[in-house]
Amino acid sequence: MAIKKFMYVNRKAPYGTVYALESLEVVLIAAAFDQDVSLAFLDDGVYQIAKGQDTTGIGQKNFSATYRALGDYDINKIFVEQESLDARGMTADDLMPLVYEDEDDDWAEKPSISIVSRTEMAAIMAKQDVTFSF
């Protein structure tokens, strides 16, 4: 039986709703069961992996550090839409440095994030077996 490809699409800001945290929890659970997991960050979802999140002013727990664990769960296919970054005045430098250890390259740390165009994102999504949108 072939392993299915699961993509989790994140479109919401990290705080103010449960979508971002719920997505992260579901992704980690799926990866723990050896699923082929990838993540997409579009629209306000790009804020989920922004550097320097500080939630003290809104009284919510900051869960952004959990994204750094994705590589430990073999989640290394993280796609961020360039147009979403552009619309929010962001660049790749504004994102957390998410990495994984490549066992085929003597465990070298490599970046997990790929910045892709809207057209490329559509093509990547079309190749998935299952897509969940949060």
Contents of the next structure:
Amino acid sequence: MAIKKFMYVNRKAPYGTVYALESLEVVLIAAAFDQDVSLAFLDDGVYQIAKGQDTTGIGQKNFSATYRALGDYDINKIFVEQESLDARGMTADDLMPLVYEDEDDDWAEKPSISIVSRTEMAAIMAKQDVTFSF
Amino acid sequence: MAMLHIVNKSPFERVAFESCLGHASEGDSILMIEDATVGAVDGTVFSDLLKAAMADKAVYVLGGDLAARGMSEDRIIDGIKVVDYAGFVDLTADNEKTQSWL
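The form predicted alone done, now the form predicted together with its partner chain:
So here's everything in the complex, that chain up top.
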């Protein structure tokens, strides 16, 4: 089967709705199918990978640590939209440092997150074969 | 009669928060919960609108929901009071009426 380009588009903050958690679960399941997977975080989706999430006050499971495991599932193309960060008073420093080990480069640890402009995000989206929206 | 307005939608995604600010009266209180808590952060495209409303309204944010989204209390707009669930209950008891902006 030919490899297709799959993109998961995440646009909602975590915990208030179930979209973020559902997306993460689908991504982890889909990782087993050896497709070309990209994750996009834009609009309120950028809060999903904000560092320092602490859910002790709301009695919900903190699933943010799971994003750190994505690199181990060969999911290392994570695109975050600059304009979305700007609008929310955030910078790249506010995001969790998601990384992967590059098997083609002696397992060197490399960043999975690319901060891209809205224009660049549009171009990346246009290249996909399949888009899942959350 | 003072009213407590409860907002649970992100101001970046829905117009509910903005609509709340447009309809709340002088002396009313506004409480941000769930996804609305990200609106408490300073330096956003929404913060000026909220600051303007704070001139004659009291604004509160539920701390647990803010922390869950990775936003620390030192990032929020000066003058917004952080409350816990007990404070949430106090606000509903202290106000004559409540209105939720779903």
